[in-house]
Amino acid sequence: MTALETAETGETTGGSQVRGRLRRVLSSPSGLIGIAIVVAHVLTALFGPAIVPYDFALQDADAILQPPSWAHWLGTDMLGRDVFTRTVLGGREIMLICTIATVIAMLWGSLLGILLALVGGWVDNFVMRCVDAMMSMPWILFVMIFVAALGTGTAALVPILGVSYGLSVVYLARSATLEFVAKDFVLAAQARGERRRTIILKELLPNVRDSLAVQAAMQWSWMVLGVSSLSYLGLGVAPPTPDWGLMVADSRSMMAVAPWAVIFPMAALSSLIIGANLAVDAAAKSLGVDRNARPGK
C-alpha cells in the first residue's frame, strides 16, 4: 500500500470513526436535545445581526419599562432598549470569548499535562505543586488578580479564562496519560530513541483525546456561565455590548416592575448552559468517558 493510499484510509477509518459517534450521540434523546439548543444559539449568534428589529444601543425615552408588545417583542429595559434585541445578540460575545478562550486553555493546559506525565520525577512534583497554589486560590479572586492587571473587555477576557480553566486541564491530562506512560508502545518508542515530542503526538494525544475532547466541551459550557457572572459584577464585558450577565446586573432593581428584562436574558443563559450540558453527557457516554471522575494528583 502506498502511502498516499495510507493516508486516504486513515482519513475515511478517521471520518468513519467521527460519523459514528456523532450517530451514537444523536441516538440519545438528551444528545439530540442538547446539540439542537446549541446548534440554535450559534446560529442565532452568526444572523442575529441581520434578524433583530433594532440597535441593540438604541434608547427610547418614551418606550421605557414597556411590557411586550408587537412593538417590542420582549419588552423593554429602563433605558428603553429593546429586549429581544439585547437577548439574541448576547450571546454572540460570550461564545466567541468562550470559544477561542477554551482553545487556548486545551492546548496548553493539555501539552502541559501530557508532558508532566511522560517526564515525571521533581519536574512533575515542581510543576504541579504550582498548579495546587494557583488552583487553591477562589476562581473569582483568581480572575480579579488578571482583570486588575489587563483590564475588561474581550481582548483581556480571552488570556484570563484561558490561563485560568486550563489548570485543570493540566491535571486531567496529566492523569489520564499517566494510565499509558507505562505501557509497551510508549516504552518501544522510547527505546527506539523517539523524540518527546513525537512520543506525545503520536503515540500519547490519540490515546486520550476522548477525555480530552469531553473536558473541552465542559470548560465551554463552564466558561459561559462564569464570562456572564464576570459581566453580573462589571468584571466582563463593558457595555454597551449586549451580554446576558450585563443585562440582569442592570435590571435586577426592576425586577419587581420589569420582570421581563431579567427574564428573557436569563432563560437565554440557562438553555445553551442546559443544551451543552446535555449533548456533553451524551457525548461522553458514547465514547466511553467518565465525566464525573476526579483527575488524580
Given for the second form:
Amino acid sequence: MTALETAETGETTGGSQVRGRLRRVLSSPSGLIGIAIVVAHVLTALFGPAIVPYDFALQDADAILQPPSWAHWLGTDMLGRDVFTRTVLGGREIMLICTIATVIAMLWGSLLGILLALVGGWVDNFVMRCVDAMMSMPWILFVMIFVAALGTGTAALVPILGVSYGLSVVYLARSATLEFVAKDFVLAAQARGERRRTIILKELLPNVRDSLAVQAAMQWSWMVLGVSSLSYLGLGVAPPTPDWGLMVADSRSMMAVAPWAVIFPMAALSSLIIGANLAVDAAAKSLGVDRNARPGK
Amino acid sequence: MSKSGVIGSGFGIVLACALLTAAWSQPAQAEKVLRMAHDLSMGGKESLDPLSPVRFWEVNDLLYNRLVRLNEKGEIEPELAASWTPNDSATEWTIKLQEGVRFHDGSPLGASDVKYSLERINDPALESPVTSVLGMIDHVEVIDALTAKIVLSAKHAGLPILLSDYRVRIIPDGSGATIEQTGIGSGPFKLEEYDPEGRTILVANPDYWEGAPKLDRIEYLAISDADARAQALLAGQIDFSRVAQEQGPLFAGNPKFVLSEFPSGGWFGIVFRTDVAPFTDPRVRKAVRIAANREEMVKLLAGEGHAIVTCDNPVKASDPYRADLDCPQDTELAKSLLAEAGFADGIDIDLHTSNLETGMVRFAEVYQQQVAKAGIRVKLVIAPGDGYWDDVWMKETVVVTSWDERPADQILNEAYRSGSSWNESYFSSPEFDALLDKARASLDFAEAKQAMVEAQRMLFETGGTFIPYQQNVQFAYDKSLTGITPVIEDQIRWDLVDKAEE
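Moving from the form predicted on its own to the form predicted together with the partner chain:
Let's see the whole complex now, leading with the same chain.
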C-alpha cells in the first residue's frame, strides 16, 4: 500500500538529488561549457553597468564607425556609440524579458496541460483543438498580431511571449501527464477522494517536473532568439535600449565597411543560445528526458 | 547513305544546333533592359493615375509627359508645351503644344487633352494633393487643335514652374476612369505589365515624339526595405538606385558602380500634428523643434558637407525665395516654453518611424537623445515599411516624414496651406494662407519674395514640422549606364539613358 501511495519520484532525497544531477551535467564537457557560457552571460548582465566605460546612448559625431581601438575596444557604430558598452548591456533586457515570460508560460501552460490530462473528455478535446488552431499559425505571425495590438517594449513583450510560448507547454505537460493519469498511484488518490488540486500538486507535478524543467530551459533559449528576431524586425526592444538584435539590424547595411558593429553583438547572441542549448542537452541526458520528444517548434 | 554522308549530316546537325543556339541567345544579349526598384510605400495600392494621392510616381515619370519640365540647371524648358505666354495680369496663360505628338494608343495630342488633364486637378472626387498647388486653375479653353488657354481664378506669375510638378501629366481626354489600369500617356515608355507588388514592366515607345528611347525595357521591382535595395544593387539584381548617405561607402570604391552626389532640397523631418494636444499650443511646437542640435544632426546622420542646416524651412537653399533663418539649439528656451505651456516636468512623445528609408529610424534616435535634456521624453515606435505613408503618416500624432525637393510656391502650398490634402501637420493659419496668396498675386519678385520669406519665418515660429537639414541626393548605378544626370528622378531624361553592352 505504501508503494502505491507514494509518487514515483521519491521526494525525500530532494537536495542531494539536485546536487547529484548538477554533478552529472557538469561532468559532461559540453554541459560544463554550456553552463559556463550561460553563467558568464548572466554575470555580465548583472554587473555590466558597473564595468562599461561609456553611456550606452551617448552619440559622438566625431567618432562615427571607428574600428576597434584602445578608446573603443570593439569600435563604434554609425552614431559613434561604443560597441563594447552596447554589447555588454545588450543582453540585459532580453534575458529579463525571457526569464519573466518563461515563468509565465510555464505556470499557465503546465497547470492547464496537467489539468486537461486529468479531466479528459470533451473539455480536454475542445481546449486542445483551440491550442492546435493557435499553434498552426506561424509563431512570428502570431506574435506580430499581438505586437501590432499591444505595441512594442518590455511591458508588452512579456505577456505576449508568456501567452504564445505557453501553448507548446500545454501540449507537453498534457502528454507527459497522460502517462501517469492511469497509473495506480493516481487512481488510488482518486479513490481516496483526494481533491483534484492535491492530485495535481502531490501526485502528477512531481512526475512531470523533469520534463517541464527541460522544456522551461528550452523555452528560454527559443525566446532569446525570438525576441532578438523581433528586435531585428523593429518589433521588439525599442531604441535606444541596447539590444543585440537591434544592433545587428542597425548596422547591417554597413557590414562590409564596419563589420565590428555587427559581428560582436551577433557573437554575443549566438554564444548565449549555443551555451543554453549545450546546458539543456546535458541536463536532459542526466534527467533521462528525451528533449526531442516535444511538440511544437 | 554512305559513311561520309552520315558524318556530313551529323556535322550539319551540330552546326545547325550551334547556329540556332547563337541566334537564340543573340537578341537576349542585344536587348537593353534597365532594372530598378521602388519602395512599395503605398503598400501595393500604387496607382498609374498621376494625380492620385497614391501615385506610382516612378513609373508615371516614364509613361506620361508634362507641359514643361526643369532642365539640369533648374530652368523651365518645353516638354509638350512648345511655348507659354501670360496676359498682362498673369491671369491667363496661352499654351501652344508641340506638333506630331501621339499617345500610346495612337491618338494625337490636342488642346482638349490639356483641358481635360488640367481641369481634372480640381475634381474633388480625386482628392488629389495637387489641388492645393494648382487649385487656382479656374478652367481651360480650347483655342484650336494645338492651343489651349489656362484661365486662373487669381493671378499667378509663376504658373509654369508649378506645371513642372511631377504629377501634372497630360493624359488623353476622357481617360480618367481607365488611366489607373492602362497607363496610356505620350511618354517614352509604354506599359506592358503592371504589378506594383511584383514586377512592373515598361517597353520603349518606338514612336516617341522626341525620338525612340535608347533602352528597350525598364523593369520596376518592389523592394520595400532600403537596405535590401542597396544589396540588390550590389548583387546585380537591379541597375540603379537612390542610396542613403551612409550607404555611399558600399559603392564608392567599387569599380562596377558609379556613385553620383548632388545637392537637393529633400529632407527627413518630424511632424507634430498641430490639431492634437499638446501640439495645439505653438509654444510646445517651438520647444520640440528648438531643443534639437541641427549641426550635430548633420554630422551624425548625413556627414559634414552632405547636408545644409535648415530652420524647419522646406524651401531649398538654392531657391530664390528661401528665407535665411538662424536656429541654434536652445535647451533652456525649450524648457521655459514647455513650462509656460504647463509642462514644467517635460512631455512624453510617441515618435513613429520606420525602416522604409535608410536612416529614418536612426534620425529618430538622434532626435530622441538630443531633446532629452530639455525634458522631452521620446519613445520610438517602429512601424512596418510597406504602407507607412498610408497607415501611419498623417494618422499618428508624431511621425518621421520624408520629402523630395519642390519649388517654394509648391511646397509651401502643398504641405502647409490650410486644408491641403498633404498638409501633414494639419497646420492652419489664415495669416499664413494670406501671405501665400499675396506672393502668388505679386508680379514683382521682391514683393513676392518678402511675402514668401514672411511665411517661412512664420513656420519657424509656429509650425508643427521639424526640418533640421536638407540633404544631398546620392545615386548609385551600374557603370554600364549613361545619360543619368545629377537631378532628381522625375527630372532625368529616361529616354536618353543608355546601357552599354557588357
